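Single chain ahead, written as structure tokens, the form predicted alone.
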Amino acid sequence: MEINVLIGGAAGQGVDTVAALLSKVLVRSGYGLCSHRDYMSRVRGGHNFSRLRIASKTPWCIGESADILVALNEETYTVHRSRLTEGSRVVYDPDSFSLPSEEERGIAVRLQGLAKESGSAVMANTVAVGAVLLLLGLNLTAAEELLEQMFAHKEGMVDKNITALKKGYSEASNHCSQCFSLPEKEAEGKRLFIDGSEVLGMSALASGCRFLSAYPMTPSTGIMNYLAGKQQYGVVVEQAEDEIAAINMILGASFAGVRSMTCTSGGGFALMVEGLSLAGMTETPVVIIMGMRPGPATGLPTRTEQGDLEFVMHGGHGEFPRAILSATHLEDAFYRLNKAFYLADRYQLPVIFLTDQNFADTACSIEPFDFQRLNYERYLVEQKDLVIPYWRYRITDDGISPRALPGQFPGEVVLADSDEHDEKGNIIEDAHTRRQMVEKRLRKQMGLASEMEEPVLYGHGEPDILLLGWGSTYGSLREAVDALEARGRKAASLHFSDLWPLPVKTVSQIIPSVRKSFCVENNATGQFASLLRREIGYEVDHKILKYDGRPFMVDEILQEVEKNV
């Protein structure tokens, strides 16, 4: 059993406030919750909405239908009425617009009027929260506590908002005492309610990242905003003048010994590729979070896509090793970004961490993180292992040279250059040294490949139907497998988090027994399917591709699978 709530309105009407307040109340009350923001690329106006899916356990993705539609304006009802079911309810303001005469699911609540009576029209969103809590059969205690916390430093606002909350609750009670029965509560205990951007910011901070330089670009800006608010922990956040400066700043910081990161999107990454190559040549550890959104150019700035896999694999000039990881779901992303820092330091190379708007703007209730699982090792050469004279690019069997920081060892020079160089770091032109240094750098690829984790197999151990995917499609694929198995299908998903070097053992083992395979991707050309074909020669039977800027719904995947089996 589950309840789906959709809150919609224009930018500036408080859609996010309603969603955030409701979400926190539900999570504190013990329910499993997943929510997602859908917003337009404009400051005011347009149509924005948030979806909440409430269940006993935290859902893996959002739902398509709307049991409760909170329409802050008429457009919301017009756009989303097709999501309503027979038993749905529509909370709307009768002073702003009217529902069609045949619509019998309306819950008229004077949002603006009650807000004004409470002290300010801007509290219409609080009135709406009170109405929804009534429909869900919840009391106001948790919401009142949250309002006290939110407005503790704004004189008079606590009482006004609580008044607005109660007025919305009371007016909705004129229609029903409780329109919906919530599912059984999840296990007791405190849980986080956190979105993808916050998870990545928290992981970076916990992983020892103390410098971030970036230029704001949706959907990665949330990471920068999170870290900018955590300066009490010693992190320095620099809003650079552009992405070229951003990546070069983190290169300098990393060279000096500070664990560093930047975050951007496709257009910004395009500007960063020269710096990426510089990291490859100087063997400087850096982490780049790349939040994918539809392109090319500005594309759909606030929408989602998985269209940059091939770009980040091949971005940069020349040949040098790199690792590419991706965010699949919130819990995994916290530990996987820590792995990105580990790989960068261990192998002295750039690591690209792929995410997207779907991941960044999805928030769920999850268990607290285990910080003991994080790796903090910097892999700097120690005095006992130091070979004098110190050579920054000393030739080694595994390609990893001993890394020292400038000034770490008195009398020893750390010399680096963007030109090809010898073991000492001096510029060279001769063919023999050039070949030696290229081969040294590429030898890291062998060790790097051994660090890549095999994809997660979920579902039947010997499936007839296999769904392949990567990144933020994890939740939709997992629920699609559950639905297929409920229909009597032998189905499984194989989901990749570590993308490059591509781990191929599990997929190579399972493919021979699969009757039908589907690669599910948020892009138009099947970039991951192409990578599979290139690396293991396997051609998937079908590609399920979506490139309209929206994340996959479970039903969309099921329809395509059923059509082709």
Contents of the next structure:
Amino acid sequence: MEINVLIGGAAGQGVDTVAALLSKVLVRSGYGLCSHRDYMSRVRGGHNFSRLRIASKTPWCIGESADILVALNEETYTVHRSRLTEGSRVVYDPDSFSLPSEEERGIAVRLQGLAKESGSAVMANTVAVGAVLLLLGLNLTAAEELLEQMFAHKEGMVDKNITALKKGYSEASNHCSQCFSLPEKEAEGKRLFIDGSEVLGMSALASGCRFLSAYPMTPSTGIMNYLAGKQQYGVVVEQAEDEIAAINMILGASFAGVRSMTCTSGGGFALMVEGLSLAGMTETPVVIIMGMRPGPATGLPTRTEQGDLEFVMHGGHGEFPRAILSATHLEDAFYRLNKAFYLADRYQLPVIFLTDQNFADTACSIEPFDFQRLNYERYLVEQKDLVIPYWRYRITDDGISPRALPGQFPGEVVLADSDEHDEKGNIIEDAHTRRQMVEKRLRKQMGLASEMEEPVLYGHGEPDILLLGWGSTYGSLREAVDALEARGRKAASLHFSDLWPLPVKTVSQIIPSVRKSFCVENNATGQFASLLRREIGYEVDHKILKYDGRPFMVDEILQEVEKNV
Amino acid sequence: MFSSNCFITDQEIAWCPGCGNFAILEVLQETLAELELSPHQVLLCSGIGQAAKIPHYVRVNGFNGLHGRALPPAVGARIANSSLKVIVQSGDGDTYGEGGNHFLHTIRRNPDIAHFVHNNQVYGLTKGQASPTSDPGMKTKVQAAGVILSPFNPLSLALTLGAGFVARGFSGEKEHLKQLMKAALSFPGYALVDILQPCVSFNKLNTFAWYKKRVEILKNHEPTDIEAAQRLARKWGEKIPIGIFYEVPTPTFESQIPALQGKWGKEPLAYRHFDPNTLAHLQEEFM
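Just the form predicted alone so far, so send over the form predicted together with its partner chain.
Entire complex below, previous chain first.
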């Protein structure tokens, strides 16, 4: 039992506001919710929409159909009418456009008119929310409370918005008393309604990240926005002149002693690879959140893709160790970004955290996070262990040199260098030292490999059908497994969060029992499938690839699976 | 007590005999000693090039990064630890060519950094191509018919962008250069010292004698007069003025960053205590 709501309109019409208000009311009322924004690369006009999927438990991904379509303009109806089912309802403004005469699912609500009657046309969004709440059979208590909180500081706005809400509710009731029955609520208790960018911003702050420098780039800007709004907690956010400055700035800050991060997308990462290589050579801990979107070049700026796995694995000149983690679902991402900071500090290297637009712009109802699980160890050399004179790149068995900060020990200095260097950090050119230093750095890869978490196996323990995936496709794969099992198939998904060094134990163990394997990826060439082949010599049976810039729908995966088993 | 010997390293210096950089190195070591700084209190950031090798020859903390990228790590380091005295040493190619964008925006930021540019008007490390400051007509293997690009005027540009401290020195005027370095290091904010320095191997045009004949120490110049400073910055030819062209402090980058003020006072970001549990309430806004 679930209900899917789609709200569409031109950019600037308030699609996000309607979606956000409705979502928060539903989550506060105890329903499980997952939502996703689909938007164009423009500020006004075009066609944007948000989808909400309401269920008892939080759904793992959004749904394809639209039980309630809120059409803020005619285009929304035209574009999405194929998503309507027999029982669907279309909320629209009769003063703005008319539905075709044969359309019997319309709920005419004078969104603009009622908003003006309530005090201002901008409240058309609130009117729409009132109408949807009526259709869902909810009362207005939670929405009224929310509006009171939201507009507490704007004189008169609380009353006006509540009036607008009630007018929308009342006008919709001319059409039906309650068109839908909501599923049963989840257990009570306060939950969060939060999107991917906000989760990562919060995790970074709570992981002790005290400096972010970035150049704005979709879909990573949300992370910078979140942190910029939290400077009262002691974090510095600097908008760099370019991505080259961004990564070099965080290298300097990290060298001097703060956990530092940047966030970008493919084009920005391309500019950063010189600095990435510098992080490798100077052994400076940094975290880079790389939010993928379709390329090459500027590609589809506001859409999703998993097309940069190979790029982040190989980006940067020369050979040096790095870790690559990815964002799967919201809960996991909170703790995994903390792990990224831990690995960067512990192993003194760059850690790339791979996400995408699908992850950044998906918001769900989730349980609060456990901040006690977060690590904030700095792994700096302590006075008692200090060997004088201090050498930044002392050769060690595990490749990790004792790290001190400039100024930490009076009389001792810290020298980092981008040239090949000796243990003190001074430039060298001799073959012996070069070999020693390359080997020292690469030895860290062994320790890193031991830190990698095996992928999550979901579904049947000895599956016939295995879906392999990574990153933000987690939810779609999980639901696909549920659907396959409901059809009597022995199916499972194996989903990777830690990507490099690739943990291969679980996949190697499970492969012999699998009859058909499918690698599901949002790219055109099957980059993860190639990585699996390279690392364990395994060739998946089928690749399910999607590269139109949109996230996977469960049905698309099911169709491909059924076609090939 | 404080002697320039404290700042000497055992590294073999890889500059050509007679290079103008030697004088700059010596003056820098003396300046640090006379300002009574200890090696661990100073951070030298550099990019790539002959000038950028200097962190290896001065015993202080060093971050010898990438070509053109000396300024961003210096800014990051200042944010992380405001108790470090941060100095950037770079060349004309490094700062005005590859790092041009960082040069522009670091001036706009105004971090408390002293920036000493070794300006020999030629690329030394890559063996003699033109630099952004090369005089028109200068012939090189690449600019075989002579330089046709207009020269980059770092001082004029810095003044235009609102830099608070703009100066020019000459490696052949060591005492004068030391006074400039001291003033730059004492200035609160971004301080640019463009240092004329002969490249004995590749610049046959702007030789030691060429500079020596032309440089003229500023006298009776009022360094708060922006118009006069701009006029001086455009002087290049038979007479080349050296000295402090402009010196008027404005609020620094660091002094305007919320996280570096208020309840934290001057405690460096790098050494602040932090406990993730204190931030669990951040979740409330999403409930």
